[in-house]
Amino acid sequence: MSRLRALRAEGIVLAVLALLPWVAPALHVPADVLTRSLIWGLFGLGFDILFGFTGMLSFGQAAFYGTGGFVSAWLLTSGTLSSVPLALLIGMAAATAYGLIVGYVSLRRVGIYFAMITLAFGEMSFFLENSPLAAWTGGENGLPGVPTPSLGLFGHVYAVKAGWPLYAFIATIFFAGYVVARRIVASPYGVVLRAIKSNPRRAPAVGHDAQRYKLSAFVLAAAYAGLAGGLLGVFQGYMPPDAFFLSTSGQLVLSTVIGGRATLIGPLIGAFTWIDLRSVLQQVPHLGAAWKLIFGAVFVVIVTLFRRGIFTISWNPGDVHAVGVELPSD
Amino acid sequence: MPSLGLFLSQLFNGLALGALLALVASGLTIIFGTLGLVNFAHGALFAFGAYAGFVTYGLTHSFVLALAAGALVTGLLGLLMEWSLIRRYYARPPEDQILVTFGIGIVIVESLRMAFGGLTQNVPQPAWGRGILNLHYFFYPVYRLEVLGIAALALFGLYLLIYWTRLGLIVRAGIEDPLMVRMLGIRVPRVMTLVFGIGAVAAGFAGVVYAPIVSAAPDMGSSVQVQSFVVVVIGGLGSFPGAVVGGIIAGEILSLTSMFDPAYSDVALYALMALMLFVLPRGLLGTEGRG
């Protein structure tokens, strides 16, 4: 009774994303609008194990993102590879690997030092980018003609088209990588993440090498975020260079907060915030660039007065917390 | 191997490019080494300040006027972003006092934007700052002499501020003891105000200097803003020499290697962080910091 009560939280979100193709259409919502947030949901599953329940904000997560998706993109734009699958675990072990040494030399400083110095790391990666990497990445036009995957199922050939099974491909992807993130923040090792956020020296103090811990929470972040990257540019047939911008590292950032910290699901429910509202705001005159303006005043209201978010202000899932041990809520 | 009148060219750029994000991050790091927090919303003061002198000027075609204005109303927005909101942040943790300041900036620049479109505006360049001077070596434009000199004329303004006035005195002795400031009877939240809106003028001020060399745009500062992050942790967080010293070396970092290579000088300013982060952890002249 109590591992079915356990794994609640993943049939509600399975539910959800097996009816979305059905409800959404009835509320007007594009599918381009689910898939699109279901890409910074899983950016943000990583996010939060880093920021959510290891308490480490970090402000240049779009440099695993950007090298995830450009790795993928490069591979399968190329000719090198024609599997899309494999081009995105190759673009994930590259953000991993990118992740290891950045959060190698960051984690030498933590708190505000932290968060400026991501923030420059972010930086970096997009001037790499930028110029001297531009004959691979295209530079400022990015890399045009990324190819939608092929699966084989049973012998045929089934290739994914934009639209819904595209949507239904990704979700897939996101169910799995919230599965494997749930485990994990559910596991021992995530108790000793908890503990380190809600004091950071008596983790250490009782005996946790809690640097290590923080570079693997960091190296997961990055992971996350390089799967991502490499399914934003499936999905959008092209990858933009916009993925290495530091506004898509504060993106992240208000779509966490604003979703809920520590929730897992959080991340998903703020970037659908705002990509439904940039959609619907799109249409009308004069008011496209005003979608973010209400989402900034939004995040600072948030901050200031629901430090949880709107995901935990609507619904406590409260199994996340009541896992192992209890820790002091911050 | 560049020429000789390339070099000192840039070097001179490079000077230029360092008072002024000498000048953003001294703001960074008096509201830092005073109040405990990072503003995450420097950069869009410093795009503020550029907007509040597009504006004035375009209303009196005077610079000068220009200058005092977008320097006065940034640090009067400053005040206020103090006094209504980051006040009630000093007792939480470091991430929400980032978290609050991210959040204004990102409201700042957007309502310039929704204002004056997404579009640079092109703020011209003084009257008395036209025109190329023939330095004998090489031709340098006027303007970004003086923009050397008006930035290095405002960090020693600040420099007067801290180390020669007793508000500067409070802020010195609020980095050092902050508790014992209090005990002795001033009125810290007052200071705290007052910090705020003098970093919040020397950002505004930094990019009225600097619009008429980039033209303004919304997201002017987001740039400036890590490269004063930059800035800091070269020179040492908290530190006013250290900001002066970690400006003058990012901006000849930035155009002495764009001399060889433009594609790699920013690369090039965040290697050295790096580097620093191993070699001096701490800056420069950072002490033993609230980091």
Second form
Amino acid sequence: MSRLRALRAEGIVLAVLALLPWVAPALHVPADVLTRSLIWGLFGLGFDILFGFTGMLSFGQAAFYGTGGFVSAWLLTSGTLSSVPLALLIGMAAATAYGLIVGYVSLRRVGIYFAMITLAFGEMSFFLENSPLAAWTGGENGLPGVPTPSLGLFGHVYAVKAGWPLYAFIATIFFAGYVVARRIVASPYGVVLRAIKSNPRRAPAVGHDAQRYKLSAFVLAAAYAGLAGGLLGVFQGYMPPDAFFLSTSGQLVLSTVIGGRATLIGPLIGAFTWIDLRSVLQQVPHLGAAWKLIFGAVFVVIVTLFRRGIFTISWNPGDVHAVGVELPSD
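What would the structure be for the form predicted on its own, given that what you showed me was the form predicted in complex with the partner chain?
Here you get just the chain by itself.
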């Protein structure tokens, strides 16, 4: 039954992703907004495993987002590689390796001290990109000219153009990442991660190597971030230096909390909420800079009304919560 329930949930997500190109235009939602939301949703999948399921709050995820993005972008713009998928995988591997180093150091502390160490690594990464590595990253100018992918099919090569074709390409990657993340959190490994979050002292007492599990969750989050960063460059045709900004890590935390942590799909919903709302507010005449004030007020209301996020799913078998509503446990 649990297997059938998992397939049903994945089928719903797949159906929604497939229908959006037909539904979104009627709702005046552009393809770029949905595509950008999917990139943030992929970014959030790994972070939700780390924060939502394992209980570790990191303010340095932009370090891996930027690392994966700039490694992929440099490989493609320098002429080293012409294959976009291969460049994305190498960028993801670079972010994973960096995550292993940062995680090994950061996990020597817990709580707020862990969060502050990750923040420090994020700031150091931005400095490295902007100054010592500027010859490879473009510094404050970033890396322009990142190509879109080309896919071979039946002996023909098709370029994935901007708009809905690129949406389909990124939606496919997001869905694959979502399925993998669901398998991870539903496995015995995922059960241990939730046990560590619920009682970090008891989990080691019953024989689990909590530090190893925490490090693996941190590395997983870095891998997802690196892949999402690479897709950002492909989507924009340009890899921006703000991928390393502290605000990028902050927006990731915000979208996860707003959408619903420990849900996997919550970060995507949270990201779409703030991206679409920002786009709408910026188009309101005579609003000017005041859009940020309204933007902040709306999120205060959302957090107040939905304490566990807009979308909430319990991972207990058969226990599914309605959107934004907390149901009592049996």
